[in-house]
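Just the one chain here, laid out as structure tokens, in the form predicted alone.
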Amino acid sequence: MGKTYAAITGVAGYVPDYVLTNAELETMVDTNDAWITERTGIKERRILKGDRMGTSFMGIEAVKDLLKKTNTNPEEIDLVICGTVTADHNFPDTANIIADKCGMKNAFTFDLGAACSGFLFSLTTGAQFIESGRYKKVIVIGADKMSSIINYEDRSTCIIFGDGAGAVLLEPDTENGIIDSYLRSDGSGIEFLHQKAGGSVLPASHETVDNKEHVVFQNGKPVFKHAVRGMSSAIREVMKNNNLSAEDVNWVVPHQANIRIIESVARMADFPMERVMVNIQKYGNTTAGTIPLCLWEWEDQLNKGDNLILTAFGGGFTWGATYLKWAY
């Protein structure tokens, strides 16, 4: 029998209709359009907004259209992964409320906090349990609210994060799927992207509460330094593991973190930026939701058998690529 992979075989997202525009923030906050444009290349991203409305509400939307697309009984699906690190809740995890709000009552559940590589370790996760043979259908979601976690007075994080959803289907393929990984991390990295209060480490008191410390804290030149290089040096090595070539591959779907950094991951990794997707012009960084909302976006540009490298970079530090082949 020949090698058994994990395919997408749909993909779904979802993003709220409320629209944070840079004009907006301009009268929140000591910013303006041309500062945030160059230092980002983000024009708007979509806010949550809603009475108890968490990250959820829009893994739930996103997974519904998912189903619905790919004509899945939801009673089929073995495994749900939930790629965030704003859960609904301490626990239950996030993944058990979409499953038990879709329908999916034969799937077992569990979240996967990895910051912005969340969905791409969790994608690499669910191809496991594909693989090995082990289960027939697994879907993967990467879904933020940030906005529950920025503090909208500092204008070093509050313009950069948005709220989105996206999702994807894996099943059994002999051709095409998930071909390679590579995935790193390096813990030392909390110095500079974290949240300092709300673990076990530094429960919820007033005083946490008052000092704002349940929000995103982020040393931007760090970051910028250390993603180019997780990213690049990532896709460098899944290309060597597998003789790929530039020309070989057909996309680059990064991380949209900042303009900047997918810009000099595409130079160093010689990659044409218009074979690179970009959306965070519209939607800013979404966290584990911003790789699933690209190919989300693309659909409709990819054939199948195109080779994809999907690279992403998130707080702790966390790193990595996937090459995939696309199965339709």
Second form
Amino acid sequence: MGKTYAAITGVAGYVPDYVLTNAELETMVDTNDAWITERTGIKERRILKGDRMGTSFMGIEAVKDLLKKTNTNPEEIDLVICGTVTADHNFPDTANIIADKCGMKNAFTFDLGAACSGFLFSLTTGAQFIESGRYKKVIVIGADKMSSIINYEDRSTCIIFGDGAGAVLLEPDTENGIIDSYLRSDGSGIEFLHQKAGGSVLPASHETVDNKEHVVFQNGKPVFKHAVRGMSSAIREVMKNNNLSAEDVNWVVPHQANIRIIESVARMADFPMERVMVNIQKYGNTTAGTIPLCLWEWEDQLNKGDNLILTAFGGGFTWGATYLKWAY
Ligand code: UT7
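Given the form predicted alone, state the structure of the form predicted together with oxa(dethia)-CoA (UT7).
Every component of the complex follows; first up is the chain already shown.
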């Protein structure tokens, strides 16, 4: 019997309606459209407004659409993994809430962290359950409500992040699907990118709130360098392991953190930008949401058998690349 691959057989996404433009940010912090555009490539990002609206809201919207467009009975789903760093609650997991609201009664569910690499790590994890033959239908979500952990007085972070969610369905395929992944972590990266309070090291208190410690802290420059190095080396590894040259790859799907990072990675791997998915100008950095949101947007342009390389870098540090053959 031949190998069983975990193939993406559908993709869906959701972004909130509210558009936070660079012009509006100019009224909030000392910044300007020219700086943001030149240094990041971002023109606008989406923000989830409304009382008690968490990450699961966006995940539910994406998954409902995914089930509908793939004509899938929710009770057939075996497993739901949600990559996120902005879970609705510390517990239960957001994947749990999404499964309940979407009628996926027979699934087991869990969240996976890994920050901006959350979707890539979740995809590789979900794929194992299909490849082993144990399960037939797995949903992998990347979703983050970054606006819930951003200090809108900090111009170095508030201009970058946005809210959004994407989801894919994984099913067995004998020809196409996820071929290979190269994933890495380096815990020493905590110094440059983290959220200080709200975990067990520094639980929420009046003091942590007053000190604005429940938000993203980032030292951008070193993160930038590590991101370029991490994603380009991961792409190189995956290409070498699978005897791929740049011409063999139809699309590169990079995490959307900064247009300058994406362009540097493309240059180092010899990929023309025409074959690199970029939508950072519209959504900013949605953390675990960026890669599935790109796949969702480019779905109509993808053909069966296309070679895609997905790559991400994020807090942790975490990074990696996944080589897959598009299945429909
Ligand atoms: O997705 C997870 C991983 N994260 C990333 O990959 C992000 C990686 N880092 C970056 O994308 C970039 O480092 C940033 C976009 C965060 C910052 O860009 P930069 O080119 O590295 O700028 P910088 O932090 O070195 O700041 C340059 C100058 C500073 O002014 P001085 O000290 O030179 O006078 C900043 O204070 O730009 C200033 N600055 C701003 N000016 C206008 C910083 N933020 C802003 C702003 N508007 N929003």
